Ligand SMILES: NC(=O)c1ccc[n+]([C@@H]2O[C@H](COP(=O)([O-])OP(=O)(O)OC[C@H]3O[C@@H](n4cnc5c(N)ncnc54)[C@H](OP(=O)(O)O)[C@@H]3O)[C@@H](O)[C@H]2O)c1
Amino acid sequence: MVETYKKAVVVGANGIIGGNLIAHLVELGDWDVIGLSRRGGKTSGKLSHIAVDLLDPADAKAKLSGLTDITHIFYAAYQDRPSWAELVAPNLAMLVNVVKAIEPIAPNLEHISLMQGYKVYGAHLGPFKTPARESDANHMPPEFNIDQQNFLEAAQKGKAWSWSALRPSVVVGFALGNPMNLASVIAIYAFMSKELGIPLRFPGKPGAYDSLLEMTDAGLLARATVFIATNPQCSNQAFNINNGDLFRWSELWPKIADYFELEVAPPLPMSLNMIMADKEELWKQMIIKHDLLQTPYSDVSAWGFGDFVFGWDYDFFADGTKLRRAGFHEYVDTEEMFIRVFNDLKTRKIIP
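Take the sequence just shown and give its structure alone, in the form predicted on its own.
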């Protein structure tokens, strides 16, 4: 059997999702990979990087003009903004600029993969229908995920390439310099609690401790993304992707405390963004005391992101069976996932 040539562009290469996807593609061995990001990266083997401002159409067209042999575009970029309405313009523009720069010059383009999330279901707005399903109705805009999907659907009509949309839950993994990682939030919070000699308290809203949740392992997401992009039965549709199990913080939190050798005290609602704002000096002291990697405090944890996740005082999960029916059957134990990422943070000397 003759192997077909596969060359992927991963947009958002330095994020948790993009970084883990690149690692998976490189490990597979039969992909050439180009990572796109604002700050670029190191070339190694079949992996190269392009530093590009995707908000600038001219820069995108110029920097990506040589990508005539691309077969797959994996889009996982994200620009944060203060409000839901402000998220639309930049996040739609980046996708449009990538597709308009590459699609017309890449005759062998097979697939464009779009990373979304449960925002499609309104999960960020408040209690939503659970389990959420890919067939659920859209909610009142603004919602950039839907605008991005609408753009892809329209652009694909009459073309040989196909699209897909992946909808993970909270993605947990590791990405250097990207603090939007729940495992990092928990780990830094736990070790600072330990350093201060206090027990580990769940800081979320009342009710969030007992809500039913799920997570998505970054490695599992990478494998699912490639499966969907390379199997025709998955073309031109959306898929939820999650670990496959459900949990409540009330059950998992004491196990996390055990891992960090901490006692558990009753939950106490508090904003991590506020109470951790003055802990930079403590972090610097911990780096010296425990001989940790010199990592800026701003790079190790996004406390506002932690507040967001710990604020879900409602059930937060989606039906993942559509992807299993399409042939992808992998799953991940969420408790084991957290322990694995905590161990990875230790190995990398991010935490003691």
Second form
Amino acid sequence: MVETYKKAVVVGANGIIGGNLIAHLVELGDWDVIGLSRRGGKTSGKLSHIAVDLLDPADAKAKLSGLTDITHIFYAAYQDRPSWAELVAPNLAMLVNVVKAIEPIAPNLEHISLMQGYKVYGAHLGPFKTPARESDANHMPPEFNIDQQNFLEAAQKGKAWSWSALRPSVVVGFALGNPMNLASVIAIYAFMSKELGIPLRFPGKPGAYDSLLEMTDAGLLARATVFIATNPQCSNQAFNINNGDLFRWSELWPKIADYFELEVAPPLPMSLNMIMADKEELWKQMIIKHDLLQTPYSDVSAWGFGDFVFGWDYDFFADGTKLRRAGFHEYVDTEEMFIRVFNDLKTRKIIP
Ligand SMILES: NC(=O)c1ccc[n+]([C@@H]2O[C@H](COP(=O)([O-])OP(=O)(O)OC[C@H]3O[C@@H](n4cnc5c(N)ncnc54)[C@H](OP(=O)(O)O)[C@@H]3O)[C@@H](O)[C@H]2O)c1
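Give me the form predicted in complex with the named molecule now, not the form predicted on its own.
First the chain shown before, then all remaining chains and molecules of the complex.
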């Protein structure tokens, strides 16, 4: 069988999603990979990086002008903003600028994959219909994920390439300096509780402790993303991507406490954003005391995201069977996933 040449652009190369996708593509071995981000990254083997500001169409056009042999675009860039409405303009602009810079010059383009999430279902707004399904109706805008999908669908009309929209739950994996990183929120919060000699308390809203949730492992998401992008039966559609199991914090929290060798105390609702704001000095002392990697506090403290996730006092899950019916059958045990990511943080000397 003749292998066809595959060259991927991963947009948002330093992200929790983009970084883990790059690791997977590199491991597969038969992909050339280019990562895009403002910070750039190290070139090694079949992986190289381009530092580009995708908010600037001229910069995008100039810096991406050599990408004529791209076959797949994996879009997972993200610009954080304080309100749902403010997310729309920058996040739509970045996607538009990438597609407009690459699509006209890449005749072998086969697929553009768009990373979305359960915000498509209004999961961030309040109790949404569960299980959410890919066929569910859109909610009242503003919603950048939908604007991005509408743009992509319109751009694809009459073209040889196809698109997909991927909808993970909260993504759990290794990353630093990311606004949405639940594993590091939990790990640093637990590590600080231990340092202060206090038990581990769930900091979320009262109802959140017992809601039914699911997560998406960053590695599983990467494997599903490549599966969808390279299987024609998945073309021009959206897919929910989740671990395949459900859990409640009330069940998982004591297991997380066990891992960190902590007692559990009853939940106490608090804003992590507020309560953890004064802990930078403590973090610096902990780094010295435990001989850890010098990681800036800002790189491990996505406290606002912790408040967001721990504030879900309603069920938070989607139907993941469409992807499984399409032939992707992997699942991940959510408890094992958290332990694996905590172990990874230890190996990297971010926690002791
Ligand atoms: N994290 C989650 O739990 C989660 C869950 C479900 C869905 N999602 C969705 O998945 C998408 C990606 O999220 P994420 O959490 O992986 O994001 P992230 O960790 O914040 O990563 C964003 C990436 O975009 C790059 N970027 C930002 N602005 C840029 C610009 N102007 N030019 C070039 N690159 C830029 C960043 O690199 P530089 O800073 O170096 O530019 C970074 O590599 C988002 O749409 C998000 O809503 C995330």
